[in-house]
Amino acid sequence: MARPSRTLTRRYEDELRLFRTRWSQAGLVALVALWALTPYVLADDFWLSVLDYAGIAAIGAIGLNLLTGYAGQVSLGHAAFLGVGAYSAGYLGSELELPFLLWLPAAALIGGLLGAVLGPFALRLRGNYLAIVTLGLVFLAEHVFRNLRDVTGGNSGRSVQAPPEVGPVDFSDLSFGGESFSNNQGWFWLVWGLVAVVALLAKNISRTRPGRALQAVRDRDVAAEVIGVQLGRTKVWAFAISSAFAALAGGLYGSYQQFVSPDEFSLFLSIQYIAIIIVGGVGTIFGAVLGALFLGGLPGIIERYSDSIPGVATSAGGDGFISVFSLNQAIFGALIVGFLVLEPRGLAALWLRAKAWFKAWPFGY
């Protein structure tokens, strides 16, 4: 008697494994392989630079995912809870000298709570009003940011030194085995480890019932709570999460930058973290990480080679007719235009019509 396939779903219990078959127990040791020789391999730190900004963006995007693809709630106030965790940082592991398993789980904590607080306001609002509302907040986070200048330092910004130490283990100074390794190799161990357990948690709350009542609101809020989902405190929930999830990217952007400034919370931040979400794919866990890879190291990129791209001026008052911002700023909202037009499942999408196609391989898909 033939035996049914692996990959056929017999039990509630078969869905619910995050690794069901050989292939993709594989591809994980695949990533753990990954993770572990891109520092050896990648040896230019520049790269290795994109790489961990890449990083710290897949953990904000993760949360925007939660809160924008699974709850349906979309914000743009994104900006504003990476500006807290980035201050939280720098006061808590600067001033107060807090250890790294502090400073960055408070400063997580921080914009968790803040998310809890605000969250009440978008209970009767969706859509282009909640967006408008969270745009709101964006300004007015800029504008404590430049005012409250005991924490954050004022309109000339503040530095940020909350080492990345567990221990007696410095990832900013890394060395064992005899072999010492630069400040982005470090980071790039910390920040991909800290990726996927992020990955992991955030899967683990699309597949259980506090996921399934993000979905069910999402899909049709009002038959959601016909069926018992509590709106009110599935929403404020879902803002609580996202925004700690921000909170813990922007702790990580400070302390890994060193310094901090109003200006790099803007709105322009957030439309990078919605560019981010589209691109990768839309309400999946794994298309935060496709986006923040795509496009979370591209500003670097752009700015390191702009002096060989026709029209860019790299100077104020020098030859071209767009600047590295402007151009940075076309970039992204070219992108979110065409993905959306084109393939508003993003990148995700890609990948999964590929799967597909292998899996029925030699059959048409």
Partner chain sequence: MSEFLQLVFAGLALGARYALVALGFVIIYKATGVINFAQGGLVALGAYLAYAYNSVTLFALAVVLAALTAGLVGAAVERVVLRRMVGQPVFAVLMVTIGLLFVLEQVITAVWGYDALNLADPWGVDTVKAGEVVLAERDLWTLGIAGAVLAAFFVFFRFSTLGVAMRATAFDQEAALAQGISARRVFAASWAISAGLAALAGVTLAAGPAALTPSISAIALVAFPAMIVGGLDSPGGAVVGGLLIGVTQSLTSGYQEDVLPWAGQNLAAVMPYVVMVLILLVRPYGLFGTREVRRV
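Form predicted together with the partner chain structure, per the form predicted alone context:
Below: the lone chain, stripped of partners and molecules.
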């Protein structure tokens, strides 16, 4: 009897498995090894901090992707929930001095509840109207951040003294086996570990009943309602879960930076998150992570090598016609336009296409 193809599906359980083939299982092991070893190999503080920020962004982007990519609800308001998470972390962690294992889930919970409260507003609105209203949410949140001084510290921001300590282990000051690690190295393990947890959670949400309801709403909400999806509940749920992930990311962001100010949670941040899921691939969890790595890494690369890019002014009043900041912004805009026009399914699609090509290899035609 001939050996079956390695992706032959025989039982329904096979189809639902997350890591179906030997190759993807090996890939998982490789990823874990990469996660564990990167801080050893890459001791450079600059690149580690880039990766830490990218990991935090990946968590927030996975949340936005559940809402926008899976449920099809366009939201420009993600920055507001990131801000809520960051300030919650600041207040709960440094003012009330709660431990890490309490303030982080609490920040996510606050974000989620707020999303659930604001979700019903979204029920009546669709498409473009929804996009503009969530845009308003960013400005209203910024107003609150600036004026609720007891919690947020007002315009000048507040410090966040909420170290990521789990029992005796402090990720910002790790040491084991007689070796001590820097702040950025510890954060790398923490953040990317959390990325894996969040990604697995989101993946499982997306393939089970509530997740399929989200996708039905996205594809055709009237039809979804007809086949028994409760439209209202599903949309509110999508907002809540997406906001909770955003607040989680915001809390980590605040704790990592040890400082937050209202200027950071502007419309631009929302747009950055949308760009992450567009460039990575709308509607794929994996794409959100890829996009965060790509858009997180690119400014770092430009900043590091700005000396050797022609026409860039590295200092104010230096030679060149465009500043590093301007170049970043322009590239960022061009990437959004370029991906949407040329490859709307993002980086994830490039990967899937390569995989599909190798599936039939060497018998591609």
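Quantities reported herein were computed from a predicted structural model and do not represent experimental measurements. Residue numbers count along the first chain shown, from 1. Here, rigid core means the biggest group of C-alpha atoms that superpose within 1.5 Å across both forms.
> Superposed on the rigid core, does the Cα of L51 end up 2 angstroms or more away between these two forms?
For L51, whose C-alpha is compared between these two forms after core superposition, the shift is less than 2 Å.
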